[in-house]
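Single chain ahead, written as structure tokens, the form predicted alone.
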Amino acid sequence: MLAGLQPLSAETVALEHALGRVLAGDVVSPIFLPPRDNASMDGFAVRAADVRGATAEEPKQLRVIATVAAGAATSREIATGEAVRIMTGAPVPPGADSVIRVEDTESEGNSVLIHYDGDAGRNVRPRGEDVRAKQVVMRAGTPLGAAQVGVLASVGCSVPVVYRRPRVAILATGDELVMLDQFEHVLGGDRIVSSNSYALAAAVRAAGGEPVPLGIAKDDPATLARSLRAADGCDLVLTSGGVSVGDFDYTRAVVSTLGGTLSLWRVRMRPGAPLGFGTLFGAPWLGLPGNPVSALVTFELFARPIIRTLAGYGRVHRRTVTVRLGEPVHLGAPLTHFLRVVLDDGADGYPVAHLTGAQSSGMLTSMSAADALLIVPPEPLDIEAGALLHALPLDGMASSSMFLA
């Protein structure tokens, strides 16, 4: 599915809107950070030679010639026997090579007594310690989190160049579905809410994409084709439902009539076996199952890596964690299973995985309660409690936050 996919084109965005984006070009600093030697704590800027040997019993006395606050400066060079009262972040005056912490001093009129020489030659951040001018401070491909945004602000990068967010078309299919504005039909008992429309849009945003909702298409080839044409121009097309073998499952056929291709159909996994993949309007197309859990599990395994690849992320797959099974598992078929589990702390360092309850692909609450997807191989069909398996941590883990990728 990822073969041949490349990050999308680049664009510039205001830095305050760059969180979660991926840099499309290197960022070079025009300045030194810090721009001058500065104090790393409140105290007195001194010459190390003047304070060596100072003790509480035999303090060194220095004459205080100035006070420098953060944002201020002094051009006066410190001479032998002199000190400058200084605040954290303030430029260290010429001649000084140390800052003595204020708690190791005692003021006495225009003088200061130094009671400890352990900070001689310390507590000064040198110019360019963090960043040097003309240095590449961030490489293309870097995802922008809070710290990265802070660095870009520090070097004056107000409009970073980032990869464009993938526009992801989302279409649900099924005569039984309605959107929330028609909830009265749900209350009447003859319709259900298209939860996939809302869940998949949220999943797209969380993965770094921009959802393009196409609503619901009825179980009719002409209606489905008309709805899918609205996906033309999107970077990924997601449909949910209509990819199985029922009499009213038209999605694969309609994709073909619209000029799309089908590269694979069905995967040996549960939930989510009836999965289609191909292209439509020159973009990848994923035909997800209609059952809510199946739709989200297959999104997690297949759609999320596609979105992250298009968005420029270097690491597109989640990291698995090793977990210890907290209860026996009995499989009904030799397929790879992705079971919804919660993770608890384990005594031996491995998280303990417990099933969220019944694993029906129609029980969306089992997915909302899950911390992770437990990966259970096709063989053996019966696995005892205590076995070590792998799991994929999910966003918004319900009971723990230690193992998020």
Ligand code: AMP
Given for the second form:
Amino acid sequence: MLAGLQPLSAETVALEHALGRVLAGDVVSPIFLPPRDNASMDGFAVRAADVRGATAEEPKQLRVIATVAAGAATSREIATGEAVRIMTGAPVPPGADSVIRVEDTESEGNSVLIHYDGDAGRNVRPRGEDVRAKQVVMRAGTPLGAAQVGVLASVGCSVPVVYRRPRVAILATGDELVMLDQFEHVLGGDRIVSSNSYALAAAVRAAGGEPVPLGIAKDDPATLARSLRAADGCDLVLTSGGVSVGDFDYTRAVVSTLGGTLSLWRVRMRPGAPLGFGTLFGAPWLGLPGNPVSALVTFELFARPIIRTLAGYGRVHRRTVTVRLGEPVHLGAPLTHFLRVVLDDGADGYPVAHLTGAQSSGMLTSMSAADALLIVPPEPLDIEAGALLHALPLDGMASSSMFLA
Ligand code: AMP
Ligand code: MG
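Could you output the structure for the form predicted in complex with this ligand, given that the previous block was the form predicted alone?
Zooming out: every chain and molecule, the one shown earlier first.
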């Protein structure tokens, strides 16, 4: 599915809104950081040779000729026998090569007694120790988190060039569905909320995409085709439902009527088996199953990596963790299963995975309670408690969505 996909075009974005984006070009610093040699401690700037041998019993006495705060400076050169009172971050005056921390000193009128020489030659951060001018400080392809935003700010990059966020069309299908503004029909008992419309939009945002909601299409080919046409121009098309073998499952047929392609259908997994994949209007199309759990599990496994590839991420898959099975599991069929689990701390260092309860693909609460998807291979069908398996943590989802809103 990822073969042939490239990151989208680049755009600029205000640094304040760059969290979660990926740099599309190298960033070169115009400045040295720190800009000048500066103190890493509050204390006294001195010449190392003047304080060597200082002890509490035989302190060295120096004349204090000035005080420099952070943001201030003195151009006065320190001569032998002199010291400058200095604060953390302030530029070290010419002639000084050490900052003696204030705890090792004692002030006496216009002079200072140095009690300890352990800081001789230390506590000066040299100019450019962090970043050198004309140096690449961040490479294209770097995902921007808090630390990267901080580095870009420090070198003056207020509008970084980043990959465009993928626009992801989301179309639900089904005569039984309504959006939340029609909730009275749900209360009336003959409709259900198209929870996929909301959950998939949230999942797209959390993955770094921009949802383009196309609402709900009825289960008939003509209205389905009309609704799907609105996906033209998007970078990824997600449909949910109508992709199985029911009498009113028209999604695949309509995709090909619109000139799309179907390159695979059905995956040996549970939940999520009736998955379709192809292209529509030149963009990848994923036909997610309608069952709410299946839709989110297949989103996680297939849609999220596509979105992250288009958004420029080098790492598109989550890292799995090794977990210990907290209870025996029986599989109903030899398919790879993705069971919803809560992870507890384990005594031997492996998290212990407990099922969130019944695992029906219609029970969305089994997903909302889960920390992770437990990956259970197709065989054996019976697995004892205590077995080691892999799990895909889901916890990045809620937290990243808050920042990407
Ligand atoms: P389908 O894949 O269309 O056969 O739908 C499978 C199941 O998922 C049915 O019980 C549908 O009612 C349900 N379903 C389909 N689409 C949605 C949706 N957008 N939101 C919530 N449930 C859905
Ligand atoms: Mg349906």
